[in-house]
Structures are given as C-alpha cells and as structure tokens.
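Take a look at this one chain, the form predicted alone, written out in structure tokens.
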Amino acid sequence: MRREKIIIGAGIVLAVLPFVLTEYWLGLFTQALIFGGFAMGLDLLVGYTRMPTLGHAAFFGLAGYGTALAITRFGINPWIAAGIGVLLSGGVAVAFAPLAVRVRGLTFLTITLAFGQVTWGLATRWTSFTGGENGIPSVPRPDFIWDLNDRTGFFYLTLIVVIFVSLLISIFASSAVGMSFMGVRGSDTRMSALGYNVQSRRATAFIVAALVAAVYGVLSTFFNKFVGTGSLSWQLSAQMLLAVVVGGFGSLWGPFVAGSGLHILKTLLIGSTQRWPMVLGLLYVISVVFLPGGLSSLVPTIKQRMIHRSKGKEHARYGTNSK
C-alpha cells in the first residue's frame, strides 16, 4: 500500500511539469515517462525472475507497428487500433514465452536476441507493408476529452497511463504470484519441490512484461506519430536492460527512474556524439563496479548512515551529560 501511495504522490508532483517546462522539455519528459514505464515492466522479468533479455523491444515495436498499420493501412479507429497493437504483441508473447522460458542464462539471452532480430529484419525487409527503414509516418493521435495533439494534453494522457499501469504492476508484484517470482529467482529446484510450476511462473512474468512494453510502444507511436525499426532494435532492448541494472533488480521504482534518466541522457548526448552505445557500456561498468545494488540500494544506505549518525550524536550528548 505504501508503494501505491508513493506512485500517486509522484504522479501529482509530475502533474505540475507543464507549468514550469518549455514545450521541448515537456516533450522530452513525456518520452522519458514512456521509457521509464517500459523499464519498470521489464523489471518483473529481469529483476523478479532473473531472466535478462536482449529482445524485449520487439514487443514494444510490434505494438507500435500493429497500431500504425491498423490505422494507416486499414483505416481503423486509433483507439481500436491501439487495442489491436497490444493484442498483437501480447499474442506473440503468449506464443513465444513457453518456448523461450525453457532455458535460462546465456541461452535465454541468445534466444530473445535472435527473436528480436527476426522481428527487426521482418520490419526492415517487408518494405511494401511496413515501410522498411523509412517506417510508417503520419500516424494520427486518437480523439479524447482534451486535445491530444497539444503537447500538454498528450503529456497528461501519458501521465495517467503511467500512473495506472505502475499501480497495476505494483499490485501484481505484491500478489502471491508476483512474490512467487522472487522464489523462482532464488531457487528453481526449491520452488519445484514446494509444488510450484516454475515454467508457468517464468512464462507469466514474460507475458506480463511484454504487455507492459506493448502499452508503452503504442504510446510512443502516438507521441512521435511515427513508428520505425528503431523501436524493435536490440539497442533499445540493451538500453532497457541497463535501466534495470542501474535502477536495481526487483525494486520497480529504480528501473523507472533509470529508464527515464537514460532516455534524457541519450537525447542530450546524441546531438554531440554518435557513440551512444559506448556510453551505455561505460554506464554498465560504473554501475556494476561502484553501485552493484543499483539506485534502489542508495535509499537504505542513506537511511542507515543517518541512523548511525543520529545514534552517534545521542551517544556523544549523553556521554557529555554523564560527565
């Protein structure tokens, strides 16, 4: 319950951003929220079940392509098209998960990378349908009770979706099923001995994380009014995986903050250097060496130091009074 209150409180604070930011920065923060939410969902798979993947951007991109194609090729209402995009991505996850989760470690990482590259290759080569490397431009935003073509209006829609999805993730992570993911992460054999179906737990984590990625893939497509092969790339998967590592496995809020921050950093750096992958690698090394517990480990560390400092002051004071 405490985590849900923090999510709502953070949402209320973020709601004031349109009043203090320029349009450029508001747009950047809108995208940052999308990628932060993506990383938070991925934490259910990587942090809770310890199954790192380099192909999860496929579900982000598939939802975007499904939405864009439904609107531009078949003239479907954008809201219905958004549902089609999420269902397409979720359906592929349901079909792929039982096969992928049979393995772990490097093999799982390789299989997901191969899957992501297949979807990227399909989108790149099927030029007549997907637009190839040019992607699908001019994707209209849906109608709503306020104007979503206005940058402020779309920011508030994104914020509402982020708060709602984050609450669902938090509630799910705190449920019996979500807590059992932690057991799977700790010991497969022990969970099996206790009667849990380990494969189904892994598949569930995979599918839920894919559905979260799909929701944010649709939002990204509507924000940019465009979807391209970059939304399916392994580089995006690596960026989100790094966000979970930097944020802290299993903390949820840590990957969200790291995912948002990495997108802002990437946007600011990409104008001055094309060596963004090198920056990603450097951040990974720094995180592993100097902050192995991720950003989430800073909070208990700071609290512990404050407690020790407070006890030290009390000891010094009582020690002085006793004299």
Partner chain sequence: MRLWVFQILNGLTMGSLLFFVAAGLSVVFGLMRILNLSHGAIFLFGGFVGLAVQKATGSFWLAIPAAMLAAGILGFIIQKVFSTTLMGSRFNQVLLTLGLAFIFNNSILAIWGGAPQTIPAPEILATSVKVLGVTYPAYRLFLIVLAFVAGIGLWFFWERSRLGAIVRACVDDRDMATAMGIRVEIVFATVFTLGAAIAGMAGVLGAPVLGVSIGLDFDVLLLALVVMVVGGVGSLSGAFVASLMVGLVDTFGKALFPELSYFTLFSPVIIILIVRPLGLFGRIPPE
Given for the second form:
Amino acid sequence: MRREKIIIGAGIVLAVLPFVLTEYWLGLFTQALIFGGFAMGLDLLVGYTRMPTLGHAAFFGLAGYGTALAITRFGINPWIAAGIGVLLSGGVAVAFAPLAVRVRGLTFLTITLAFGQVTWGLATRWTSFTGGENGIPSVPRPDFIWDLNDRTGFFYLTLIVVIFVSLLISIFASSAVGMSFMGVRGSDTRMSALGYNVQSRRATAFIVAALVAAVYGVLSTFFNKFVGTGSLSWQLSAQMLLAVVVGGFGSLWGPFVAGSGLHILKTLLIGSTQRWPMVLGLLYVISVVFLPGGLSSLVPTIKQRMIHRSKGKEHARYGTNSK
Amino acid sequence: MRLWVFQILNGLTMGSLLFFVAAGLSVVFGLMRILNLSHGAIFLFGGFVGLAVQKATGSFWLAIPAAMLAAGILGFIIQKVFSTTLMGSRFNQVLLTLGLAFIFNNSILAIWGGAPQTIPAPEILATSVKVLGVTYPAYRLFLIVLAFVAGIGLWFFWERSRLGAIVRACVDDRDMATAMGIRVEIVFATVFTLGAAIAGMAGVLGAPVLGVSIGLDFDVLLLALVVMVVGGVGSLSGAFVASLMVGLVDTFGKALFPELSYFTLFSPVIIILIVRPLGLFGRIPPE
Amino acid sequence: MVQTANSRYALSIENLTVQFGGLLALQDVDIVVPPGSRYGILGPNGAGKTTLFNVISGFVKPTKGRVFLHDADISKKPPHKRVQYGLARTFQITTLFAELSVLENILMAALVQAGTSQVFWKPVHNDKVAVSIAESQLHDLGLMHLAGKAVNELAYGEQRLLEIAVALASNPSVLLLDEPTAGLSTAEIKAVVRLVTNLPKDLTIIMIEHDLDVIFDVSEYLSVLHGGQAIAHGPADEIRHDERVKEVYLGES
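Since we've got the form predicted alone here, give me the form predicted together with the partner chain too.
After this comes the whole thing, all chains and molecules, with the earlier chain placed first.
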C-alpha cells in the first residue's frame, strides 16, 4: 500500500501548483501530467511484460480523434464522446492485440510500428473526414461542476484523473495479473507450465496499456481543444518508449517522471530550436549506454532501506520488489 | 491496360530500391542479430552526400562511390563505437539505433536543410523508352535491371563463393564458425560496413525517383523492416521477393486507394506475419 | 482436477513419434506409468528424453501418437491446459523468475490452484488462500527460511529445490522432473533425493536423470530410451540386469 499512499501524497502536493505557477507553466504541467500518465501505463507493457512497442501512440491518438470527431461531426455530448473515444481505442486494441502477441521481438516491433502508421496514414490521407494534416480544431471541453475552460479548472480535472488512473495502475501492477506479467517477461515456457495462458496475458498487457493511453489521449484533446496527426505519430510512440527506458522498467514512478520531464523538455526546446530529435536521440544513446537501469535504478539505496525497515514489521510481506 | 503496366513498372522500381536497402538490413540482422534502426538514416545520408558530390562535380556516377564510401565509414564507426551495446540485449540495440536514427536525421537537417531536393538522373538515362506499350523513363528501367542483376550477383556470392559460404556459416551457427577458425568479428564488421555502404548507394540510386528529403529516412526504414520480416530475416531470396511484393502492393495501394494507402500496404503484411511468423523464406526466429 | 483413483495408468503414451525435419527424435514410443509410482527415464544423450517430456507437457507437437493423463486424451491440449489435468514439470535449465522472491515464485503456481490468477483488483500478497498454499508448500519442504529471498540470491542447489517446490505448488498428480540433480554437489544431490523420496505416495513421479545411483535409488520402474526408441521397460531391478540395456547404456558409463 506504500505506493498508493505516495501517489495520493504526490497528488496533494501537486494540487498547490495553480497557486505558485503562471498560466503558461500551469498549462505545461497539465500536459506533463498527461504524458507522464501515458508513460506509466506503457510501463505495464514495456517494463513489466517486456514488449517493446513503437505504436502505442495510435491508441492515444485514436481516442482523441474518436472524441473530437464524435463532437464536431456528430454533435455528441463531450462526455459521451470521451467514452466513445476510449471505447474506440479499446475496441481496436482488443481486436489487434491477439494478432500482435502471436509474434515477438523484432516482428512485434515492426507490426506495432506498421499498425501505428496505418492509423497515422488514415488520419493524414482521409482528409475529408479527419481534416488531414490540419487535424480537428475547436473541440469544445465538456461541462463540469467547475469551469473546465479555465486553466486552473482543467488542471484539477487532469490531476484527479491522473491520481485515479495511477492508483488503478498501481493496484493492478501489484495484483496477481500484474505479477503474471513479470512472470511472462521472465520465462513464458515456465508460465505455461504453471497453467498460465501466456498469449492472453500478453494481450491483456497490450490492451490495458492501450486503455490508459486512450484516457490520456482524450484528456489531451480536451486540453488542446484540438487533435492532430502528431498524436498518432511514431515519434510520439518513440518518445513514450524512451520515457519508460529513461524512467526505468517496471518502476511505474520512473516512467511517469520521465514522461512528464520529456514533455517539458520538448516544449522548452521546440520553442527556440529545431533540435528536439537530436536531444531525443542523444537521450536514447546516453540512457542505453550509461544508464541501462533508468532513473529508478539511481535510488536503490532508498528502496533497500525501506525493505529492511519493513522486514520486522510486516510479517506477511515477502516481496523483494514491493512495488 | 497501359495504366496497369505503368503501375507494375512503378512497383518494380520501388521494389528494386527497397531490395538494396533491405538486403543490408536483413543480412546484418541474420548474421549479427543486430537490428539497425538507423539504416534508413544511413540511406538518406548517402543520398545527401551523393547530392553534394553530384552538385560539385556534375557527375551522377561519381556520386555513387562517394555515397557508398561515406555511408560505409558511418556504418563502420557505429559498429566500432557501440559494439558492446550492439552485441548486448536486443532491447538495448533497438533503443540505441533508434536514438542514432534521430541524431542522424537531425544532423542531416542541420547540414543540408529541410527542403526536398533531387538528383537528376544521369544524362545517358534521362530519356524515355517504349516498353510493353508504354513510354517509361529509362532510368527507372535501369534500376529494375540493376536490382535483378544485383540480386543474381548477390545470390551467386551468397550461395557459390567462398566468402559467401563463410558469411552463411556465421549466419547459421556462430559458435561453429568460430570453431572452424573463421574470424567472426571481422566478418561482422565487414558485413555491417557493407550493409551501410549499400544503403548509401541506394540513397543515391533512389534520389532521381524519390528525391532526398527529411522523413524519407523513416519511410524507407519502415518499408525495409517490413520487407525483412516478410521475407524472413537473413534470407536474401526472401528479401528479394518481399521487396518486389512490397513495392508492388505499396504502388497499387497508393494508386487505387490513395486515402487508405498505409492500410492497403500493412494489412497484408500483418496477415502474412501472423500466418508465417518466420516470414516467407525465414529460418531464423526474428527475436 | 481429474479423478486419479479409477484410472489404470497415471500417464500412458501410445505410439509416439516426433520428427524434426529429417531427424527422428522419437519413434513409436509406448510407455505406461502406474499411479503413485516412481518412474525413471534412462538413456544416453540425444536419446530423446527431453523431447519426450516436452511432448508430455505440450511444448512439442508429436508427429504421431497420443498422450493420456488418467485416461484423458491430452494430446491436443496446449501446455497451460494440461496443468488442469494434474500435470506439472520442472526444467533442466533453471527458469525461475530471477527478479521475484522465493515466495512469489511459488505464489505464481499457487494462484492458479487457488483460482485467483485472474485477480487484478487487489495486491497479490493480500490473497490469503494463495499465500497460504505457497507458504505451506515451502513449509513442507523445509524451505520457509528462504521465503523472502530473491531467487538470484539463492545458491544453485537451493534453486534446484525451489524448482521442484514451484512445480509441486501446482498440486499435480503427475510430476515430471527433468534432471533434478544436474550440476549439483554430492551433498546437494542427497538433499534432492531426500525431498523426492519424502513426497506423498499418491503422487506419480516421472524423472529423467543422468546419475545412475540416483535413478536406481528413487525409481521403481524404468524405461530406457536409445536413439529415439524405447528399448526396455520394467521394474528397476530387472532393468539393472537387462543385457541390452547394459550394452547401450550402462556399458558406456
């Protein structure tokens, strides 16, 4: 339960941000939370189950497009549209996952990349429906108890969603299913010998990560009041994969911090130069060559200390990595 | 009918170019189990170097060896500097070479700018030829012929020559090859460098058709990846057949259903891989 | 769980042939294993012993032939389904989950038995039924003191014991042990033999083993594989004196 307490604690601390940040920075942090959350969900797939994907932006973008199209083309209420967006992404993930998990490694990477490009290609080329390169502008935000058109108001909605989803992910990760993901990563032969349907576990990880991406894709569309092809791009998938790597596999908090940090870095750099891909590339190379364990590997001392301290107190807990 | 012939020729042109890119990618992967995601960027790098040389000297034919040399050197350096990581886990390879792809992409942008450019076809081929009832650019026919010649040449090298036998031995069983006294690491370095050099050559060869522009690196990488997994990694004949297939499907998809072009290309690919996870001619699990 | 009392054989293999390309790994092998017996599979390297285990547990599809577990035909079942029929196995190469603790490794099997391996809404350590299955398993095998350790902190001998413990946590009626003593010291081999001989009498154990002392010590019945064919079956004492077996196998070692 420690991790859940940290999430709630961090949420309370972040709640003071509107009082200390300017409008610009508050907006930036809102987006940072969204991308951090996206990366945290991806950690279940990439970190826990070790299935490197270069296509999960597809589920982020599909949900955004689904929502935006439902509102602007069909006049559907934004809340229901949000549900449609998430269902669209989730539905596509449910259909695609059983196929994708039949292959591994390089072929999995290629297939996810190809799948992402299919969605990107549709959004780019099917101009009459999706707006093509121009995307879909003027997507209205939904009505809520408080005003969501206000930066502070939207920040608080985002914070609530992020806390809620992070709690769900955290509990999920420590559940039997979450542990089975680690088992699949360790040895899938052993897992099937123990009675686990490995393919269905891999598919589950894929779908759950897609659903998390979808929720944040909708949130991102509402924040920007816009959805564009960038939300489906392989560059975004690559950025999210990097977030998990830099953050550290399977730590959940590491990818969250890295996902947020990368977005802030990107926004600040893009403002002045066109050097974002260079920075992204260098971060990849540096993190692989010099920091293979990711950010979370920098704090094993703290973790170790906590385990030692809790040993005497918590009798029923034998987890070595009590994440 | 004419339109069909025209599109078939276009598809074969595209397929021929893909073969040059994918052959290097596939053999490097089959041999060294290294997935080089910066292969597309090396292709583009070759294209831009060729462009610069062509501009300076006016000679298309000089641009090709120059690009091969530059791309080969780049490949050699990558392989030398990152050998530990490249020989390590697949996951880290993917991340490293993906990072390199971004770095190269952005460096190319910084050096040569973002405007799409092109290398004109060499004068002797800058004409059109009547073939099968259509008038078709001679340069493109040249590419198709070249790919077939190169394909056959590579096949002979691969299946019949002593060097080919050594490379094949390393693909099939690295430990056995070592035991037989083959200096595997030298074979690896040579193949990696050659793969990069061929990608660079393809960058120049492709320029009169595809141009040279930022973004092409990724498009080409994706298609080459698809060719490689569909053909079966490490298989030259697989790469050849899959290149032509992908070239044709891509061309027809774009011509018939322009709005769904990615869909028409990748759906068959996904189905093929699900039915035959090792690819059409594959023997090595691509993990 | 399938009932075990009524069936004639815990495991029976009929006419099993496995072909890899041009290579016959197994050829027309028939083996029957009585319930509750200790059954050894003997044979030189490349005789097809591990292939046999892989067919029984479902990782290799036979070219021909069938596998029955307590009279149920499991030939077409995927590996994870065979666990429901009461089958469990260990692996020659230790494939434990290195990053997890000893308890968590066993828990992975216990969750399936507790029927809670699909639970995603509460932490796995709060699963009282599964945790108690896992703990009692460790307790029975005298490994409780290792519960909180990470697998990569264990000695190799301890890992081999844990390997068996994990398989036992699947609550099998038929247990396949693939060279449980490979690479162990004399003292460690003794520990494994002690563990195996002390297992419940109604558990059927089929074991591949290279150490002849161990296999004659533990097994009541033996089948001898040679070049993919089963060349002899019978009680351990008979096999020990079988001339053909001496020729192809015992004579070599």
